[in-house]
Every structure is written in structure tokens, then in C-alpha cells.
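Shown here is one chain on its own, the form predicted on its own, set out as C-alpha cells.
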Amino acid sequence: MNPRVEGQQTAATPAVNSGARVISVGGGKGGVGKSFMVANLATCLARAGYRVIVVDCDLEGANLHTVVGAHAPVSSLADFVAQRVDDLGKLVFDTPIEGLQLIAGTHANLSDAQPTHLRRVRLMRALRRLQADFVILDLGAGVHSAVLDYFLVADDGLVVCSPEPTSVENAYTFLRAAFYRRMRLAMVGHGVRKLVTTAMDQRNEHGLRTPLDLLREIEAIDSADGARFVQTMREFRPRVVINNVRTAEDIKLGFAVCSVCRKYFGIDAEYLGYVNQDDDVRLSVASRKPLVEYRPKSDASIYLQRIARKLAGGRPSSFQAAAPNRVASPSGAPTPAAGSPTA
């Protein structure tokens, strides 16, 4: 996910990479599941075997600390943003889900939660140097510059959907957003830069309507330029998760988010799975435990853990998978064929 610009350092860009996968999970919207998949997923790969730190990001709404069942702690994520810890590794603690240990966003000053660029460097830089195998970072809503580039420093990109229009529209605002980002962030002249900043406004009077308007008009400025922005696009494969699927037509949301980045972005998403919708996770939440621990044989446990084994690729782990009952809820969505996006 992360960019490789030569000579150029940013928030998108870190130098230093210790070995630990770092997976953003972001969406747009608030109240699509951003923390329970993070705290969910997180708990799936450090049963599996795995060292996992989670970090929340969402200081102006820090909640993880209470899904994945900690009480709030004195020092957070705040306090590097502000300066009076220079040390990540210091805010690290344990959760009561062993392997897996979090980084919380409390205490922030709501005034200006949000670091500075340069900060934003320091904190992508540290967060890869983290004693983990796993760095998952919990997003807040909107389309924030600190927000994209904690999701564009990642090595995995996870956008989280619910199966409702605002949702939706959210979520390509988001990816349209984190794309133009991306390439303003990947661009090297500065006339190029200035026209790709011009095309995040959808009403630009160049016409800029989409990626590949903005591509000719790169490519008549600069070819060097137009060879990158190429490239760029086809590095940016963002992952997508619908959560809380009741219907067939739910799950196919998936497919169909994807296609409209293909066709409108040339961004070739891929569709990672879905979650069922479960009465269990309002208690879960309530009792202050992620999903997968509180009811570990639901249906939407195993395909929470389903995902969390396609996100550890090929890094070896002791996932035990079991086939769900159903797929959703009785409200009628099948159960997935083989090569499903959890199968």
C-alpha cells in the first residue's frame, strides 16, 4: 500500500520497516464496524500464534480499549501526538487477550487531536520499529489527511461497508480520497502535484472527472510523471469487508464496490469477505469482549477468523477454521459457494 517515491519522504512513505505487517482499517463513515473488525481480527491472529499491537487511531472518539475489554489508560497515543512521549513502545500494554496488546487513543485534546505532518512521519516511522507481527491500526471516520495517510502508510488497506447507501457513498468518497492522495503524495513535479490537487475537486473546471482524464493530462505534462502515476495505481489495491450482511444481495455489495473501482479509479480492489449480521455482537460489545471470544462458534466468528487467516497471507500460524452453519441470518443469504470472498 505504502508508495516508493525516491528522494521524497512523507507520511505515506516510511523508511524503516522492522518486519511487523501493518493493516490500516478504515471506511469513511462512522458506525460501520471499523473497531469490531479491528479487535476481532486482532484476537483471530494472536490465537493464532501471532504478536499483535492495535492502535487507536480515532482520537477525537477513542473507543478500542473498551471492545477488546482494558480499562483506559494514563498514557496514550494523545500523548505522542502532543509530544510528551517520544517513545511508541512506551505506550504499548497488555490486554486481557493474550498476544495481543494495544496502543489506546484517550485523552486527546480535542482542540487538535490530530498530529502534524511531521509528526505523522515520526509515528508511521515508530510504528514499524513496534515488537509485533501485527500493527492493526483502528481509523477514525472521514477523510482527514492523518486519516489517509495512516491508511496509505499500510501494507494491507482494509475498507469496512455495511450494506447501506450512506455507507457506500462514504466509502468511495474514502476511496477517492486515499487514491488521489496517493498519487499527489507519488507525483514529482510540482505542475503535475497542482493538477492532481485540482482533480480532487469533483467539479473542477479542467473536467477532470476521473482517473484517466487525470492520466492524459499527466502524460502531456510529463511522461516520466504519467509512467508513475501508471504504476502507482496498479500498486493501490485496497481491501474491501462488508460488515453486517443479512441478504444474498448483501454479500454481492462486495463485488460490486469492487467494480466501480475498477471502472471509474482502474483501482483493482479486492473483495476480502464478509460478516454476518449476529444479535451476539451488541452483547459482546456490552460485556466488553470482542466476538470471537464471547461466542467463538458463531457464524460470524468464523468468518471474522476466515479473513484474519486470508490477511496472514502465507506467514505460517495454528488457525483452526471451522465451516459456519449459515452464512447470515434467517433472512435468507446462502451459504457461500467455494471461491467465495470467505471460502
Second form
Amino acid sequence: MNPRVEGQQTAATPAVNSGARVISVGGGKGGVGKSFMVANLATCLARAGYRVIVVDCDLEGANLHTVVGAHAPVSSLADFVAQRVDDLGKLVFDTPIEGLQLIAGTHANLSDAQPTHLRRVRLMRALRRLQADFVILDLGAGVHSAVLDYFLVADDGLVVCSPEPTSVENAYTFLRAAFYRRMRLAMVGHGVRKLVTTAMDQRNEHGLRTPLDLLREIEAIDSADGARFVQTMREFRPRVVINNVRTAEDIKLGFAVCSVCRKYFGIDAEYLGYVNQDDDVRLSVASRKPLVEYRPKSDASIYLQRIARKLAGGRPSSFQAAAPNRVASPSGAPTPAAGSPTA
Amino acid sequence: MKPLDEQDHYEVLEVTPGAAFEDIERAYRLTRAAYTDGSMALYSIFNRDDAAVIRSRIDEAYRVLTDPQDRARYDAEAGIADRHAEAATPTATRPIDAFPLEVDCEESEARTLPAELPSAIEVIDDPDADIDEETSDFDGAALRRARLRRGVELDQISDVTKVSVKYLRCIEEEDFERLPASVYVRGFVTAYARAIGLDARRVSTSYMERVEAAREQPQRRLRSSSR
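Starting from the form predicted on its own, produce the coordinates for the form predicted together with the partner chain.
Below is the entire complex, every chain and molecule, led by the chain shown above.
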């Protein structure tokens, strides 16, 4: 099986590229540190020798380029979405950080609407074909279906949340929307799909209060869709990051959120880690450098590095893979997300 | 995934059927905290009545599973004894992976904790953090990271060690000027390390080197400038 080889790429690397691992970073609320998380985790991974591309999917408030210290982009993701550019690889720009590249978000072209579902499918395929080990998507705030789709097709979906009731509430709203969207796309029967749509409204007249109520109802209609529902539940594993923690109590919030996800949605959310509140974050943004570059020894940087290492898992970096006695492990090859929306 | 009323005690506490007593203790504290009235994690998902039901299930599960006789009887009735054996064999896939607890450190890492601080070590599964604690020179920030990882607040350490929160904070922030003479600081740091289950000797040696170095420097500068 030969990996896809892009024509204009150098011949040095394609052999190790078994498809980029796509990580999306969302969380519903604006200002919880999604772009901060993306820029810093990407920098950590790039420094560890991985080829990383960050993609600004925040089509309404794109500014990831500023956070990673790149210049304002001349072209952006919007050009691909609007089909002005066919090759996503042409929109990749270098950043001041070695190994880290960027696809910028829309800039000043407000006439571009959110992409349609079909165009998003095209985009997702192109993202996976990028010459990189990791492609990290910075999602916008809110629960627009475009945001949810980017979240759902990724290999890893990170939900960033800070220890404030509003942020937690938004994280749940986001998870609930993503959950139901994923479930609806996984269902086959027309009646069952409609039922999922009904359940998305929390005050529906069917009395479907929780995902488990919904499951019972689906099982009564169609046992095959019921089994699919359970299977999809199992595959849906968002990973929770708590940002801006100040106390040990704040850190425990991550456990609690994951427990609530288990008990309410029946999904196995994972507590990936936490990052403490740090005043230097503001300074790092002002200096247009990720914190892990600006203050690599700070607690926040150490926590970010831990999260990055967990994300990398056993995935071989380009450096490691290039070493003669290291072979890309088969487990590192991502299977295109089993439940990717194909409706 | 089953609805709450069909879950067994292990599923309610989110532990594996083979869970050791300490794992059950820890899981109980974490879940109980998650569903207390006013918990931020509940907000907008579970209402008060839901939370009360979950709490009573958690309490019941904890009561049964921490009593050896009740637990054995419960396991036998629910046919969990077999699953128990399964979970004990290393190759078995665990039915539910509960909190990312430290799974494989039952004896190897017998941390000794003072009896007064039983709630410590609610760490998140983080091999990196272990490395941090094993290899790093212990500066104030490393101490703070180790403390937070165990879910311990400064006032809890103060309760146990009788060292004021003010001094504990100075230790973490390395505000050496506001700390008393070195001999006291050594005592404080030792007590702090012991309270959260770190190797007190290693920590105090490492930390005191930093204190001494910092305290010598300004004097030297003074001397040289007076010349």
C-alpha cells in the first residue's frame, strides 16, 4: 500500500506520511483559550519533531495567525471553501516556529458564507491529505453545524473549558449539540432520524429528556439502529481540558465533567489535562509568541507540554521515523474516523 | 451504556469490578464531589432531584463496596465474582475504564501519607508528571504542581503541618525574603513534602540549595559594591 504522494512535495518525507492525524479544539464559549491551546499544543508538537499544521476554522473571528506570530495572510481557508483555490496545500504558510505551519482563517471577506455540508466533506478529505503529522483545527465559538462537523470528523476532539459556570454550561451545550448531530448522522432509519431531531429540543413533547430516554425509544422502533446508537456512543470520546485553573478544586472539575458526561450522555469522555491561570499568557499574546516559547519554564508551559505528549501518544515523529531503527508503528496509522458524517 | 437504574454499584462509582479499596475510596470522593448540590459540573445538565438520586446511588454503592462481607455477597448475587477474576488477569479488557487512576502502582509506589490528609492523591493519569516528580529539582513551582495534582489546597496542608498558609505560599512562590531563617524553612519544606507524600529528604535538600544560593547572592553583591 503506497501512501498518497503529492506531486509538488519534496521526495524526502512522503514515505512516513500515513495521513495526518486531525485534532479539533472546540468548547462552545469564546474566550476560554481555544486559540491559545491550539497555538501552544502545536508548538509543543512541532518542537518534539512533528510536522504540524494549524488551521483556523473560526470563520468569524479568525486570528490564529496573530497568536502564532505569523503575518496577516494573503489567502486563507475561505479561498478553498469558496473553491477559488483547489489545492489546500497551496494555502499552507510558514510560521516563525520551525515545523509549524498555518492555514489562516477568513480575512475581511464577509460575503463568504459558512461552507455547505458537502464542501465540508471535501475540506476534511483535503485536511487529512496535508503533508503533516498533525493537523490541528481551531474551531470557532458556538454550535453552528460547520463547527460541529469539524469537531466530529477529527480523530481527537478537545473540549476546552474554564472553571466558570458559564463556560461549563457552554461546554455541555456544545457536547450535546455534537452528540445529537453525530447520532443523527449515524442513524439509518428515517423515523429514527426524525426522533433524534425531536430529542435535540430539550422540551420536546415526547418526553425525551436524556440521550438514554432516546436510546430506549429507538430500540423500540428499530433494534439495528439501537445497536448503531450504542456503538456510536462508544466511539464518541471527547477529551476535556480545563484551562485557567487556580485551585485544586478547579482541577477536580475535569473529573466531575467527565463523570457527568458518562452518567448523562453515556459517553466516555476523557480528562486530558489542565492548564493553570497565568498572567504571562497576556504578555505572550502581546509579544505574538506562544507561551511555551515565551516562558517555557512556567507551570502553564509544563502543563501544556504534558497535554501535547499525551496527544502524541505513541505516534512517531518525523525525526524518529527517519531514524533507521524506528519504523512507523502500524497503530499510528489513523483509520479515517469510523463515524464520519457521510450523509 | 446503561441508564442509572440499571447500573451496578461499580458502574455507579465508575470503577472496575476488581477495584481495590483505595480506588473505591478515591472514586467515591470524586463522584460524590461531582454531584454535590451546587457543583459546577452539574449546572445545566442535571437538576437537583436528578443529582439527589445519583448521590443516593453513589452512597449506597460506596456503603456496599467498602464492606468486605456486603461486597462479597453483592458480587455473588450479581454474578460479578467471575468478572472479578477476569479483571484480575492482565489481558482482560476492562468493562469500564473509570477515572484514569494510577492502575499499575499498587505496591510499587506505596506512598505514605499522614493520617490527617486522607484525601490526597487524586491525580490524573499522567506519566509525565511522575517523571516531573522523580527527576526534577524541587523548586517552588514543582512543589505546587505536585500539590495540585493530588487535589490538595494550601489550607489543607496548613491544617496538617501547622505551617501558616502565608509561609506555604512563600515557599511555592520562592519569596525567600519573607521566609524565616533557613533552619525553619527546612522544617516547613519537609513538612510540606511529607504531607503530600513526596520524598521529604530529597525535596528539602533540593529546595534548600535554592534557598541558600538565593540568600548568598545579594550579600555577595553588597560586599563587592562596597569596595
